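Take a look at this single chain, the form predicted on its own, given in structure tokens.
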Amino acid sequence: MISNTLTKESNAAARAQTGIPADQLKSVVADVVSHQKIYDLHTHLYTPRFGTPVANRTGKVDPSGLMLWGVEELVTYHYLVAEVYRVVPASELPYEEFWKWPKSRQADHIWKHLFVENTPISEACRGVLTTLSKLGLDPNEKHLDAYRGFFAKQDPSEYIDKVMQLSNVHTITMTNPVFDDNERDRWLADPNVGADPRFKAVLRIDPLLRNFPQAAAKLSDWGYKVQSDPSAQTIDEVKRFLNQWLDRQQAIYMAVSLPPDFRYPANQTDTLALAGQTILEKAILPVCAERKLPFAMMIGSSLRTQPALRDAGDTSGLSDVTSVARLCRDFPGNKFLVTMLSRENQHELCVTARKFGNLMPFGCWWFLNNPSLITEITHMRFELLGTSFIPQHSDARILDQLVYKWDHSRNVIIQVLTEMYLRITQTGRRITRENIQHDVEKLLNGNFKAFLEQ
């Protein structure tokens, strides 16, 4: 008995030397890809108890709700808005029109004009076919009636874990915009509202970059001693603020979205950009850096440049590297998650993070969230970066989205790491089944965590 094992061992031992034959290898990396379950560093959605405006099997619908999900939330996603609006001009039907419908009637016409009467190939449209698909529906259906008998028979905390286990994401990190009414008001009601062991609180603070003096008169409302001019006792104020926010949420890092103008340092002449300058130097960095939390900038978003698509009518623009390159050179403290929205910043943000280890790139956020731009920006982030980074978040708004965004980028992933496996092999070097799970751990869900940690 002894001598069968110390055999086995042996011819175990002796393949993982001899490494994956090259024809192998892809079903090698799929198949441990497949299996790792995921830390989504950045998504938009929520906790049961901040409310679900869809109707479900438990009954209780909150019309202001938070946690979005189901066929009419997947088909009305704003990134369909748009489309249809390629295809049913507004010279047909006006965007006020458009925005006075029920969501049900919005869904319908989406439907029938984007996966009806034509072929639903791009991204976002293939997204709502996988979704259906895996959740074990017919992406054929002519109507969506058909889907939602479906979505109503869900308990939505149970919907979750299913939509968890389809994607195998084991961790969600939802955004939280202090400054929306709506969500600050549900942490002030309810202390344990974000109390959920899948979900992980991230303090979202645009306001105080973007506008300080509206942000500040925010504060004032709430009573805090703060001015629109940052004095000191204004950052004391602003720090004070942002404590109590990161221990009432448990947030595991703060974060910003900005603008493509966005400059570090700020234009001399530009007093509004100045001020948010002072209030990051001043206040979130050093809170940020006392606290260990990494500082996420999402960078290149312009929004509402059409502003009768609401949420639809945002677009993207060239931002500055080198204002990141000075953060990270003048703060070496402070950790920094960066994502850019411009296919054209990605090699030079993959250059300046081989200059500092406080800089860690993640995803392809937005307008980059597709197959083609995912593909060729995880070849060069292999390529500059080894394994040191996060190749994907979802940015999931709706809970289903979670399904098709990690399948179709797990998809991506796996042919983009076997051919940079299979260069490898070119050079004699062996490939075995532990170096590939080392490798996926990290970039799934490793690299995250440890950032985290230092």
The other form holds:
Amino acid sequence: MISNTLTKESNAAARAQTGIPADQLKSVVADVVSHQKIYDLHTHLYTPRFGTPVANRTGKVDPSGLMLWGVEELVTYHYLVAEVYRVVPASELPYEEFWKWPKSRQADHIWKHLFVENTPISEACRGVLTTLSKLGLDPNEKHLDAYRGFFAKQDPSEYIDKVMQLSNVHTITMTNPVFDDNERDRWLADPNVGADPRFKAVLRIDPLLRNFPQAAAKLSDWGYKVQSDPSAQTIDEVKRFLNQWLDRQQAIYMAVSLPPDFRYPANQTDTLALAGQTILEKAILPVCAERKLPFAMMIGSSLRTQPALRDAGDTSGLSDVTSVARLCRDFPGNKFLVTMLSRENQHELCVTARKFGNLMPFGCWWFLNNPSLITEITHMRFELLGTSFIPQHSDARILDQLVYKWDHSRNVIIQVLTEMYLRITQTGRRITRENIQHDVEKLLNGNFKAFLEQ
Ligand code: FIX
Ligand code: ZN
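Coords for the form predicted together with ligand FIX, given the form predicted on its own:
Next comes the full complex, this chain leading.
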């Protein structure tokens, strides 16, 4: 028996070492990528203890719950709200009327116009079809009633396991906006609300940098001695606030979404931006450095450009990569996770990452999370950064989206990585399964874990 096992192991070791023939590369890359468990570093998903508004087998429904899942949430994802208004304009269906409808009616409206009366060609539409299909449901149904029963039979926590197994994600990183009262109240009411081994928490602090006076008023209401101008005492109290919440959440990084006009240093005539800069320099970055936590900057989102569309009303804009470079240069003791929303910023971000080891570019964010752009950006990153970047995050807001967002992204990563390996084999360099496993583990898990730990 032992000799058999030894033979098997030595054969496996030999196979891992042998060069893969060019015509077999894609199938080996596909096998390795599909089996690699993923650390999803940015989502808007929640543990079951945050409550769910979705009807389910346990019977426990919390109308303001934050754990979103199921076909009605999938179909009313804000990407699809924006898209249905391209088919049925506000002149026919005023926005406020749509928002007054129950979720079920909103979902039926979107299914009818985007999935039945028109071909669901967009990435967000195709994603719903991929998810339904991988859950074993027929994506050809004309009415959502055909799906509702399946989801109503699910237990939320068991369903998380099911979706994580289908998407092969081992850890879901949340986004926990402490200035959102619903989220904040849940942490204060239940210190264990985020305690789920499948999830990690992230302290999200946008108002501190986007509108410090507004944030300061809330901090003051919460008992922190904070003024709207960032004095020394205010800085100390903001640091106390950040440390308290990082401890409460056991957060693995701190994060912010910034507008296209974010600049470092700030425009000297912009008092709001100058206040944000002081908070960034004297509170946020020192706290992150002391705790060896990355600071994630998601740059380029113009919020509520079309306010009537609510979450669906945000747009993207060209941002300033030089500001990122200056922060990486001036704060060498900090680690910066950076993703930018404009396609036009991607090449300069790759070039900048070549200069700063404390800069980790990640993901194809939001309006870039489409196969055509993921392909372009991932090629660019391999060519400029080798495997020293994080190709993707899901940004899932609805649990079930993990299934399609990772299926679609894996398919692109397989295509691009195979092309990169083919180019290498044309030089005579052999590519082995061991090479592929090493690279894919870094891209989908190890680079993020190492950046957290370094
Ligand atoms: O700021 C963010 O985290 C963005 O990802 C979200 O606000 C955005 O709505 C989204 O979910 C994009 O995919
Ligand atoms: Zn996000």
